[in-house]
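This document starts with one chain, in the form predicted on its own, laid out as structure tokens.
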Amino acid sequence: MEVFLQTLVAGILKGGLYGLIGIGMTLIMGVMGIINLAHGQLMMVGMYITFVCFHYLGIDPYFALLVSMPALFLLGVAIQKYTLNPLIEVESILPENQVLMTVGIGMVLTEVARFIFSSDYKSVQTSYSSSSFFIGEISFSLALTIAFFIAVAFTLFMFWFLLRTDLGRSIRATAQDKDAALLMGVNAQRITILTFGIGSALVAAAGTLLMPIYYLFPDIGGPFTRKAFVITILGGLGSTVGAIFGGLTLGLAEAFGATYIGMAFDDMIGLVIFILVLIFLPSGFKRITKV
């Protein structure tokens, strides 16, 4: 029993990191009607900012968020800005041309990445990295811990800003009815450009926040926009909501997969989870969450 709560709390810290990276993904995916492809990639490039911030100023990682969200906003914006809006207006035989184009934003990211600080991997260590502390007999990561609930915090503001501002009901609308928000005055160009901005510096703030706790290097990025995907999937295109469940049920799946199966086989375990979901659900959680 002990085994079990032990991986039941690794997998819900785990999933609270992985919701907030498949809210940045939905954010966009409803707006645009797009899978971003480059999305792990965004989180990369947010990643190797905290390991700056630590290594060459000294600023703390969570400090870092400060630097790490606002950089990636305005990274997020001047993609959908000069790349992908360029894109919308031409009339095209590919309408997938905004997915080829993000993921050649990927590669080219990646590629950046790997010219500025080499392949290597590379850490960020802090007196708290590996701290734990004890609630009964069940380990809690210190690190995991205090990412997960300023996951929660982030979380729970992005659902006040999109059912409480003025902003974030022009980005609902958007989401649910582009045609029927430019009728209603909603500048939709405005929007998708500040909807990528917002959902990047989403992603941007799970990649710092992993970093007292992960490695890093540039082909880390794939392996996430897989995971976001998979999330996307899970909790139902578009569905903010359902991003949330998506991520708790990768995080377990991941969890449970890596201790009743064996650590080579965690992100099997969710890719097949994944598979059912598309088989069995394919509107995964969105028919019982609508936000």
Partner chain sequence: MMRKLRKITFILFLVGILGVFLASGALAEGIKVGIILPLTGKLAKFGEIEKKSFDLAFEEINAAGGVNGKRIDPIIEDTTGKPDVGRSAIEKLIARDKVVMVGGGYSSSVTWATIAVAQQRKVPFLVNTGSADKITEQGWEYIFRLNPPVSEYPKGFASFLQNVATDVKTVAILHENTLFGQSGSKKFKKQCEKSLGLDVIMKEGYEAGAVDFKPLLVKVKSKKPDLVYMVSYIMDAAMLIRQSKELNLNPKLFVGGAAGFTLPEFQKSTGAAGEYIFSATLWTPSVPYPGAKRYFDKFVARYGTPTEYHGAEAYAAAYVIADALKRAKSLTPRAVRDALAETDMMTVFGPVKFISYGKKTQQNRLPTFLVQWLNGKLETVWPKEVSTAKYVYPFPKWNER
Second form
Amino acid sequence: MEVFLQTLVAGILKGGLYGLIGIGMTLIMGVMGIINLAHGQLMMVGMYITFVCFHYLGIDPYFALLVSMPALFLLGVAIQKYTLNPLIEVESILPENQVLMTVGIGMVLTEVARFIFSSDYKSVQTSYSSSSFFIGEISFSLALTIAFFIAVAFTLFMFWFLLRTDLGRSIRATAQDKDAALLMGVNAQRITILTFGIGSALVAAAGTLLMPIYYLFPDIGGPFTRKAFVITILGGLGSTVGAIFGGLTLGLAEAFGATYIGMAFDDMIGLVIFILVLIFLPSGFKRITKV
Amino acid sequence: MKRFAPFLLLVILILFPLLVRDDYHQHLMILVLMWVVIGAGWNVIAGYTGQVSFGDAAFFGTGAYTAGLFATKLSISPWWAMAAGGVAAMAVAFPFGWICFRLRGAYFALATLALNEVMRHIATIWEDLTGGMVGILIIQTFVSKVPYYYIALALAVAAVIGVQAVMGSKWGYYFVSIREDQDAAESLGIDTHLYKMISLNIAAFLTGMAGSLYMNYMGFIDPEVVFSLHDISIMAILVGIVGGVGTVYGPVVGAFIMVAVHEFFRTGFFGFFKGLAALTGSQAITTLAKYVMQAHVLGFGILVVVVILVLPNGIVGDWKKITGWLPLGGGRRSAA
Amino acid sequence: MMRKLRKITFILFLVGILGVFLASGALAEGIKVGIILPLTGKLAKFGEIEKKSFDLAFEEINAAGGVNGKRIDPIIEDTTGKPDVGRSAIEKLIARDKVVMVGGGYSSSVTWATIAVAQQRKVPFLVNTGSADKITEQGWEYIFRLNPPVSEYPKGFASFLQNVATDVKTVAILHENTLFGQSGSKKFKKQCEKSLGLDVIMKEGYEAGAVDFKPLLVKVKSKKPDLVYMVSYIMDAAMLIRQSKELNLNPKLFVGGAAGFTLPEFQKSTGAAGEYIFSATLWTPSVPYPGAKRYFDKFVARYGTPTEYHGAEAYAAAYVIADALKRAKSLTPRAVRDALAETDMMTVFGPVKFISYGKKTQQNRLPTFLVQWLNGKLETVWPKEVSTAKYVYPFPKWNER
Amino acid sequence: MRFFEVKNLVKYFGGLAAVNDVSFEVKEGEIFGLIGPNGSGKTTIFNLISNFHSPTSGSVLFKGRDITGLKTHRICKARIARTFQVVKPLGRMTVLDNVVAAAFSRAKTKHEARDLAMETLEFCGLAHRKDMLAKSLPIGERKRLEITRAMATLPELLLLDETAAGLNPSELVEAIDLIRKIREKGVTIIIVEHIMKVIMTISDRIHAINFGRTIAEGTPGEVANHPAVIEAYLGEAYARG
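Having gone through the form predicted on its own, I am curious about the other one (the form predicted together with the partner chain); can you provide its structure?
What follows is the entire complex, opening with the chain shown before.
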């Protein structure tokens, strides 16, 4: 029982963070209809910013959110404006050239990080990095629990933003039907730029929250990109609630898989679920939740 | 002139090992030829049929492991496994395509990416069969590079001619129709699912053969090497798009350029910076040389970004655009 | 007219580039030794440490008069961590630079691809890091290996189990799914069951880089092993220990199987949680070899970052190379090979002598040590004769500290 | 045996019925018009016949054979060809290659396919454009390419979806001529059209639908004067006005 509950807790806490990673991706995917294969790399950049803040400026990771999120917002805006949007006008045989472009951007970000910080492992050791508290026999990592609640707060904020603000509504409209949104006077270019910025800022938040418990090196982006698209497909494209479900599902699947099948299957479980969902539930949990 | 260019190229390639006898350049050419095969495969499924694959390493690795396992488990010469490697890769491609071709565009691309990773995990975890990360090791058949060179050349020539033949046939028309508009293709009586499967299997077969060649030539594989997303799958895409998407000779140009660029960066522009540093004795240039040499992946990344922005159809596809830029091509431009 | 001018400038530019290439060919003449390392890509971190160590060693050797008055010119080639590129590198070294011997060799896959070329071209290759057992099991006369193969890493720990931790009965083995983890753990499992009489109740691999090891550790906790043996690299090692603390997982012994648990980053990222953790190791600055500590200090003074066992391997290899070149009857690959075969010297990495045993040939055999983190310092605790501090056993429980 | 028949066709999208219990019969050799206001379900009926969407219920019969749920490409093989309202040229292929790709569904060799394609191009009056890329054709000729491609599959039944929309008056005349020429070849045609003038002049019989339901069927004259049809179109006119 203890094993089961501990696994459940581990899965849910991790799932919260995954959800935050997934929301950014799902917004980008919904609005632009492309898969951002540089998502994990953007997170990596956010993590390096957190690291620099902590290590050189002595800023606690939770306050570093105030630096990493705006910085990544600007980076996302720049990427969308100068590399992805111009592609709409480029005549190319492959319709996936925007996706390929994100691959290139991911490589550039990784290598620039390596240039600046070398391949060394970096970590942020705070006083709470390895603290935990117990409820009964079950251990809760302090940093992960805080991260979970901040992630939930961001998610709720995103809901409010998407449902209650004009900009949020425009983003949702564009995600649902680009042509209709254009007719209604939405400036699609501006929306894609802002969405990429917001998506980047959200994944930066996830990176920053992960920093106290995890570590950092330039190649860390790849696995998280993979997780991000798994979460997004699980959740259904463009669906914010779906992204949370997707994140939790992946978190739980990984945790239970690791406990009851084997830790070596950790990554594979996510990928297999991903392929199964692609095939049997093409619109992800969106179909079930309808949000 | 243009019509004879391929024959001229072929003659040069046949004579190459007789003219250039050093192993270093022969080795680089073998790599180029191997990438021609992989690039040709990628070009069939992605360039011609429009189903972008991010998972070529799944087929490459399967081919390589087939050859390796033939040698270590069955004691059959891994050369026999050249064809078997292709077939084994098809055996992976077949069920995968059957299931995943209901996905379109970017979703199919993601599924291939997932396949790539799943195959790598399987090769890593299934230690009893594959040896896990310990990898598979065989003793190479030949000491000289020349036999490998000609085998690779034969394979590359067969791949290019084969692709050309396929593309001139009904299949070719069907592949391109699917790329251009799947619904229209379907309405014209094209079984798009079937022909996407055929296309994927051609790609898998070629890539698997290249994998077997790699095993034979390198003598050692492990899951990280042959199922590498970065070094195989992404490289295959680069060969495809840099050379020219949907062109017969694109992969040839792409493979040559990618291997050359890689080596160019690795050796600091073939020793250019080292030479410059030695000539001038400048510490700054020595430092610069170090950075340049470290920047090869960055160079690749920038290359991807620039190629997609400026030459979205690759060097062969956008050849006219390029000749317009070069000062040497000025004569023709003045006519316009 | 303008166009013609542009054309001429363009051609002049090309000629200029060609000129520099030609100039670069005619560089200084010393004894050329090729070194093959991953300087870019994922493995760059360790390749860089090795390169710095090689540089340090060769500078010292050259400053001390080089080899019989001649300088050693190391030509360091980047493999980017890929076998095919490694092969390009060694082909270039042999065919174009005409080196008398080759050193380096980091990951096993690249090492294998390169030594095969060296053997075929009859150029001696001194491997100093590639640890797959098979590398020296081919009977290849041009291949030498300085470092012990991966299967021998837990050797030193076994005697500790037999002599001190005799109440350990059950073992859980966790390992990363890499060459290092898979073969190291397999070998240790066999050793536990065959010669130590221990019960391996769990052996599980994981993909390096996991975010959360708790599901794995909670399983370990529920099985209550006496010994948790982990073959992990630095950051996974740190995560495993930190999360064990979070879960209050208390075996009698936490032991790392070399690699990650001995490095400064491990201590930095575990902090107090790293205390009392044991690890098998080949080398630390505190090993009882002459010059080990001095090498460490020199490295830190020169580069400002600490070094570790990969660096020591490279540093030692440079001295072995210099020694062989000194003793070689002529500067031909054949003569250098013969000189290498007769090596018998002491280095910062331990005694070096290439012997044959079991299936292996021309393999250096080294003892391994058991170290423990005590008061934030890595102390050698076993074998007793060379220990720098007394071990703490059993492991103090997390919640009782 | 009836030539072509649609029986009780129903299609729901989500909770909405796009086509609701539509039945009609087409005789061999006739031009059969299908009319209705925007969004009344005409194109959906075509999509159901060619199985781009599968019907919720109902059936499609062709020469006595139930072809409901047959894969799209098999429908084409069964000699029912269609065009698209929003043209779908194979953009980066030449006009000739567009038609060759279609002709392969009948031809055994490449040679045969080329001959068939050239013949069809001549017939449809697009031969002078054969080496142009399809994407660089003007809209009128793109529509013509749609028809040419469909004809190269040698259909017995041709479904034309809004072929006349967006054409200028002279193109319109040419289009009507072409449709008549096709019929003279013995091909039966079902035509969906929004422009009343066109459909009234060329159709033998007309079937009118609104909100996915049949509202009238008969000769052009009968349908044009049917009160339900007038109401449907008037309603639309008001809504637009």
